[in-house]
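Heads up, the chain below is alone and in the form predicted on its own; it's given as structure tokens.
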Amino acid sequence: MSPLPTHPLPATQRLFFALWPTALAAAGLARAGKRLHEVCGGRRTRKETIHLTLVFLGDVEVGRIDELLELAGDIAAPPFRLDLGQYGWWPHNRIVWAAPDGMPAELAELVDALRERLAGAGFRFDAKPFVPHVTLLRKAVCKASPLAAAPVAWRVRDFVLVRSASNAAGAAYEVIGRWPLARSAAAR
């Protein structure tokens, strides 16, 4: 009898640091995605995968996974409401997305301190400015401007670090790490 192939463990995973909505704001997006998809077509985004990405970091090697969820947790923020009432489309990536109204400054301040610690460290992350947005629908096409849906109001308690990987559906999510926020440094 042959022994069974082992197959290495990856050298790295796919990471990246987001808000995950409570299920009343997710329910209330992936509504929004249905609406906008009557209009667009394209491919919804599933309700247990919508998210909000903070900081994409892409391939990170697995020994240096530890490294990041201490590093997460000694971030203070305090929680927020954040308000997504803005629906757009853009044509370069065929993405519909839900947006803040306004940039929160709770998350404006979360983004930072998170690429600070992370610079400081030497992770590797996409640094292209920061535009929040939430996607509902990929390879969609739009015709109708603007898009409109029903605003969704998502108290933001806390931030995730998540795990990506790629199967015949699409993306699949695992939450590795799960930071509460809190009113005050203090408090924490």
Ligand code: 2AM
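These figures come from a predicted structure and were not determined experimentally. If you superpose the two forms and keep the largest set of C-alpha atoms that fall within 1.5 Å, you have the rigid core. Residue numbers count along the first chain shown, from 1. What changes on going to the form predicted in complex with adenosine-2'-monophosphate:
Once both forms are overlaid on the rigid core, the distance between the two CA positions of residue 120 between these two forms is under 2 angstroms. With the core superposed, residue 144 shows a C-alpha displacement of at least 2 Å between these two forms.
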Second form
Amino acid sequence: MSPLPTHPLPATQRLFFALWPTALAAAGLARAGKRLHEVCGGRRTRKETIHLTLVFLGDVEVGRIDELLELAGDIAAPPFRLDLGQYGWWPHNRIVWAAPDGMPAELAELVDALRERLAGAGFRFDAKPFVPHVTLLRKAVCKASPLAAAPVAWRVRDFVLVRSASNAAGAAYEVIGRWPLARSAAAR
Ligand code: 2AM
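Can you switch from the form predicted on its own and show the form predicted in complex with adenosine-2'-monophosphate instead?
Full assembly next; the chain just shown is listed first.
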């Protein structure tokens, strides 16, 4: 009988840090998605799963998740307002998105703080330049971009760590950590 492998592959989970919208912002973004779906078709992001990715980690060893939770808890950053008034379509991945009118300094600093800590702790992540966007439609085809829809104001008060599990119905997301943004804080 052959022996069991002594080094089984470690269990991993697909993770990313994100901003999860308030109910009000999610409703506004879902309305925009519905409107743009009439123009571009594709598959709409369900209201409950609408989010803005801050840092995409991909597969993380389960044994390192506590370390991630601790690292995120050390971040002190202030709340901010996100005005999503830009809509568009990327032909290369057929995504229709909503984006902020400009990059709030607090958002850039929050992403920088996360990346810095993640790199310091030896986590791998998608290090492409940060392009803030909320995916509203996938597999969409639009004749024009930019697109027009009503702007959405989002008061960002926290950030989250999300576990993503794909199933037949698409991606299932579970928030496994949440950290408030404190008015008195500045990203260190
Ligand atoms: P997207 O909506 O533009 O596809 C979960 O997959 C989330 O992580 C999505 O918001 C996705 O962005 C984002 N993401 C960022 N980088 C990614 C990557 N390299 N692979 C998969 N998802 C990525």
